[in-house]
Structure formats: structure tokens, C-alpha cells
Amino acid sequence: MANSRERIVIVGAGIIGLNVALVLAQRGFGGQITVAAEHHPGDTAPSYTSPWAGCNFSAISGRDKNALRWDKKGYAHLSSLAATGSSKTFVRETESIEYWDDNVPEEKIQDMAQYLKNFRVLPPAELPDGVRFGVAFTTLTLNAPNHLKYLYERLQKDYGVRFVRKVVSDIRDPFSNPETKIVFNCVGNQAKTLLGVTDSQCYPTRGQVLLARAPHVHTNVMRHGRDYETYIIPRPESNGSVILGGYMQKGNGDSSTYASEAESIIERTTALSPELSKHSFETLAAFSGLRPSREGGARIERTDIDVAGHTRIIVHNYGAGGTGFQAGYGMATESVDTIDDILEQWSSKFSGKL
């Protein structure tokens, strides 16, 4: 018998898919959602990118208006989660300093200043050698694997979202259930090869990071170089763990880790962070992740397809690169907005009780 709980299927259980589920659930459709994915929160695999994230809210986004809009929504959402308590959500407000080796466009500065808490431009005297521009503000740092598990448990317990462990080889597969009307495509790097999508604009961006024990580090610090990224991110609710990075290697799909890169990370991060360098710290592990990137930016798009003579809907939501945790909620709200007409019909038909 067809499962009537699969009216909406979300393919992918990374941070993008989980945020789409959350937005839909908050609008009253939790009981109609099934999330289908090979890997779920708590798993680790090279193809499951989200748990490897640093991760924080960074001013790394470029001048793309979509990205800046998604960031603004994401910052408000993460701030509300931090206010709930990091012991529950694994999101915490953290003081942050970010540096650029190149000048930053004035419009980007103005955009950041509109919503980032305690935002200020650093005077030249506070900039390290080689840095052209810097800012300080209150960021949000996340314990990525534990935050994913928080969303996973919340969606099931509070909203009745169903999760199934399933390999989807074609984005049209969920429509084999006649009850399925809408599929959200949140597959990340798989969008390049997934049948029914095969987006040639997608590519991985490799990063290697170190997990270190450094309880004396309390400040997020990042330096955006011309051909590198260096960052120190204290991880909430982790007994003093810190993420040290990193790399932004476009088109590199290698999930291995390398001792030479670890040495470079330690050298760069200790030079950048006085907090890190003033005491010894212990390196616990090295990780490599593949950010799901896309030429032209993330894709948020509704498309209609014919299934056995009936119109069905696919909503694409992928390609966030390294900004999935900070932009994911904003991307989710806008992807869900594309089906407002359908959701309104359902709400009217079932009087809000699906």
C-alpha cells in the first residue's frame, strides 16, 4: 500500500535538507514529510558533507544578492537557536574577527553592517601584515555533527517527520508512490550525477581541517587569502575543542587527509590567533570534506514534470558550497516559498490538519 505520509519527499539529510524539513514542519506539514537519504545525522562518510563543516557564520559570501539575502535570514535564525541555549541546539554566539588580503567592496561592508551584531571595521593599526581589510562582529559558531543530530531528533519528535534510509538513483524515483506530489532535491554534490538532474555546473570544493583540544580559545578568527582560507573556530559544547583550517580547493574531490596540509594549518592558525599560540594544544584528528559548490551560485528552482499524466513538482535546492549552515535556513524558506500555491490549497482543503 502507498504511504500517504510521503506527500512531500526531501531527498538528502544534510543541513540543506534538514532546514527544508524544518521550514515545512513549522508551517504545519511535518506529518506529510519523508526525508529519504543514504546517510542520516550521526553517520560519517566522504559523500555526506555536512558533519565535516567547521562551522560558523562567516562574512565569506561574495557580492551575490541571493547569498547575501540568505545569509541575513540565516543569521537571524541561528541567533534565535543560540538564544535557546547551546546545550540544546549546539549553536553559540561568539566574538569574531575576519581579515581579507584584498579590499572588500563598499556595498558588502554596508550589507554586513545592517544586521551583524556589534559590527565594526578594524582600523589599520589592528590589521596583521599583508591584510587589507578587517571587521569584528558577533558570529554564531556551531558544533556541526551535534547540531545535525539536534535537528534530526527535533524533526521527528516535535513535528512527526519521517526519515528513511534509502539510496535514490533518480530524482523521479519518489514519484513511484502515487501519494507523492512534491520532491525537494537537496542532494548536494550528487546533483552532478543524479539521474534527472545531472547538473554540469556542480563541483566539489575540498577542505581539510584539524580537530584540536584548546579550551583557552574563545574567539573565532578567519583570514580570507587570495588562494587560501585560514580559520580558528571554537566548537560549542565540545569540552574545549576547536576546528583549525583550512583549504578551499575548487574541483578537488579527494577525501583523503595529508600531513603536509596539517602542518600548514597549524603554522597558519598559530600565527593568526594569539589565543591559540599562547598555550599548547592537542591535535585530535584530521578531516577532509567536499563542499557542494556550483558555478553561478546555489540553485533554488521549482520545475514541473509529468508522471503518468499527472503534474508533479520538483524543487531544487543545492550548491551552497561552504555556506550551507549559515545560508541554509534562508535557502529553505525561499525554496518552500516556490510551492506556496500548493501548500495553501492543501491547508484550505484539510483545514490545516493534513
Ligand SMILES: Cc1cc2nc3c(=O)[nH]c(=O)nc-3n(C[C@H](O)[C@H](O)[C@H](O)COP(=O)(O)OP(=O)(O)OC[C@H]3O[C@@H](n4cnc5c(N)ncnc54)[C@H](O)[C@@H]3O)c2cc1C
Second form
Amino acid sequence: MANSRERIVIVGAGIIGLNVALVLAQRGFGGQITVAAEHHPGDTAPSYTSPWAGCNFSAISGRDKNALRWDKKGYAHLSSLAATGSSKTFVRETESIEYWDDNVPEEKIQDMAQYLKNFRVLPPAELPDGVRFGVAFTTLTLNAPNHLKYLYERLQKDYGVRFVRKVVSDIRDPFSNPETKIVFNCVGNQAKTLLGVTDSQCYPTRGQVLLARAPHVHTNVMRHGRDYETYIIPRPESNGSVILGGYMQKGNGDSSTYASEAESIIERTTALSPELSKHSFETLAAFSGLRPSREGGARIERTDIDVAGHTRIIVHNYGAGGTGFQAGYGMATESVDTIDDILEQWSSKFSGKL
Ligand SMILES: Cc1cc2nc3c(=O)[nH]c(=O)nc-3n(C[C@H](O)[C@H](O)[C@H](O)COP(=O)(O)OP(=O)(O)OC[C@H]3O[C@@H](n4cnc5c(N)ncnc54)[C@H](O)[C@@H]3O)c2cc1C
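Now show the form predicted in complex with the ligand, given that the preceding structure was the form predicted alone.
Up next: the whole complex, starting with the chain shown before.
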């Protein structure tokens, strides 16, 4: 194999770009990858969604076949990271309860029931007032900022992936290097405006959460209301912190935080979780984040383009909405599968045909 570290360029170092790098690295291409991104793990910015995630695996994702498949792959992947040890990966198995006031996604729940550990439907006597349906299962919770740093270090140390800090003004920019044959587009919300992409189906979904210190909380709880989402997510390896949420404000790109929303979150979460309200707890910070959403769901698609008479490939992987951590590994495997033909050529011998 020829030695080019920019043969594959991944634009974006959020959970989506990192998972794509991981899947490619696991297939033996770590030394061929450069991740080019404005923000890297450890940074915080309104335009970098991943560090703000709650973060857990839940039934909040879509009901379409893609979402069901990505969730299943994501659950298996995160389970293996939890088995490796949360002190290393910042992923942990956690008991979870999810409630629906209405609009129970029955087919989705049937699908998830096939693979979720310790899944059971809650009897009516165990449901809070106003709740129509509830399930319990073992979920995965993540310490999002630290999980990003874990992937960042693992990709560099174990697989030789290179990271550069760079803003691209057009997704085709990396092809100015003739060595670059494939670009993965993992820019999250920027897919709406980035030249060469400008996808009008993209929009942000704002969320506000609170970071609180509540070491007495061990259970993940979610309540999917008609017009609200309330959740309590214990954060692994965080000295007893929890994330309290939340909001799903479609089309809202405001990265401010609001005291009125913080009050509503505390009111809703203490009402929902007897475990949380059993003892007092300290609110440490309020955050807001913008989920990179897309009408019709995430875009996983390969497009072949002509650059100065040569075929070059862009693989789009963006629009994960509120599920980049739970679905990201599944999305990554399927986006990498779109270039199987090229990777097979490169595995035997770099052909130079591209
Ligand atoms: C409050 C909240 C709670 C959430 N909870 C959960 C949860 O419990 N479970 C779950 O699975 N998901 C959750 N999510 C959703 C999850 O955070 C997102 O799906 C995920 O972070 C999207 O990742 P991404 O890599 O697509 O985007 P981002 O993390 O935004 O990364 C985009 C990357 O692209 C780079 N970039 C963009 N444009 C350019 C450019 N022109 N040049 C160079 N680099 C560029 C950025 O710098 C960054 O590195 C939550 C989100 C929020 C806001």
C-alpha cells in the first residue's frame, strides 16, 4: 500500500467523524486517514454539538428502518465498550426506564425488545400518572466529552490516525491534494451552508440540559411527552454527576441558556425521578446544544465527482439529530461500506487508478 496519510480525509471530529475513523482504522486504514476539523475533542463551541450530549441510548430515535438498524449496531458496539471498562471508554451499562404519555412507537419497541438486555414492559401499576406505556431495560450511558477524548487518543495511539485543525470552505477542498481520493463529510450542522453540500433539509434542534451533582442517582429515566422530553442521565466516571433535561426545539439555533428553562427542567426531573428527589442536589452548570437534524433522517450517501479529469469520492455522513452517539457506529459502518470496492483494491495493492 502506498504511504499517504491523506488518502482519506474525514472532515469533522464530532462523534460521527470519529466513528468513521474508527471503522476505517479497524479495517486497516488508520495510517491513510487525516481528520481535518475546526473543533477537536476537548474543545467546546456552539458549532460543535458532540460535547453537549446527555448522553445515552434510548428510544428517542426515529422509527424508520435505517434508524432501527443503526440503533441495533450502536447498542452492540457501545455494549462492547462498556465491557472494556467505563474508566477507559466512559461508556457504562445502566438500568433504564422509559415512559410515553402518548404516541407509543410500538413497532420500534418490538424491534428493540429483540436485542435490549433485560427488556420488560412495565405493568400499569408501575406507571406514573399520565403515562400510557413504559419499558425497562439495560441501557448504555456515556460521558460524552470524555468519550470523545477516549476515541481521539485511541485513534492516534493505536491506529496512527492523524488530526489537523483546519476549516474547509468547500467540501471538495481536500482534493487539491492529488493524493486525496476520498472525503468523508461529517460536518454536522454545517452541512446546511458548507459549499459543495448546502443541504436545505438540515436544521438544528436545540436542547438545554443541566449538569448536577447527584451521586445518589443510578437509574436512567426518560419521559417522552406530547410536547416535551424529560430525562435524568447518570454520567459515568464523573464523580456522581447527572445530566438533567431537556428540550427538543426544532429549527431553533439559539445557543444561549435560559433560567426559565433550567427551572422547568428541575421541576420536571424531580417529579419524574423519586431517586433524584430523595436527596438535595447541586446544579453545577447549564448547557445548550444544537442537534444536527435533517428532514427524512441522516444522509449516508456516496457521490462520485470529477476533479480535473479524475474520479474522486465524497461520502456524506451527517444529520444524526439527537442520536449521534447511539447510532453513530452503525452509520459509520454503512458509510464505509459504500467504498468497499475501493478499500478492497487498496487492501490487496494500491492501484493508483483513482
Ligand atoms: C442536549 C443534547 C443532548 C443529546 N443527547 C444525546 C444522547 O443522549 N444520545 C445520543 O446518541 N445523542 C445525543 N445528542 C445528539 C448528538 O450530540 C449529536 O447527534 C452528535 O453530536 C452529532 O455529531 P456530529 O459529529 O454530526 O456533529 P458535531 O459534533 O457538531 O461535529 C461536527 C464536526 O465538524 C467540524 N466542522 C464543521 N464544519 C467544518 C468546516 N467547514 N471545516 C472543518 N471542520 C468543520 C466541527 O468542527 C466538528 O469537529 C444530544 C445532543 C444535544 C445537543
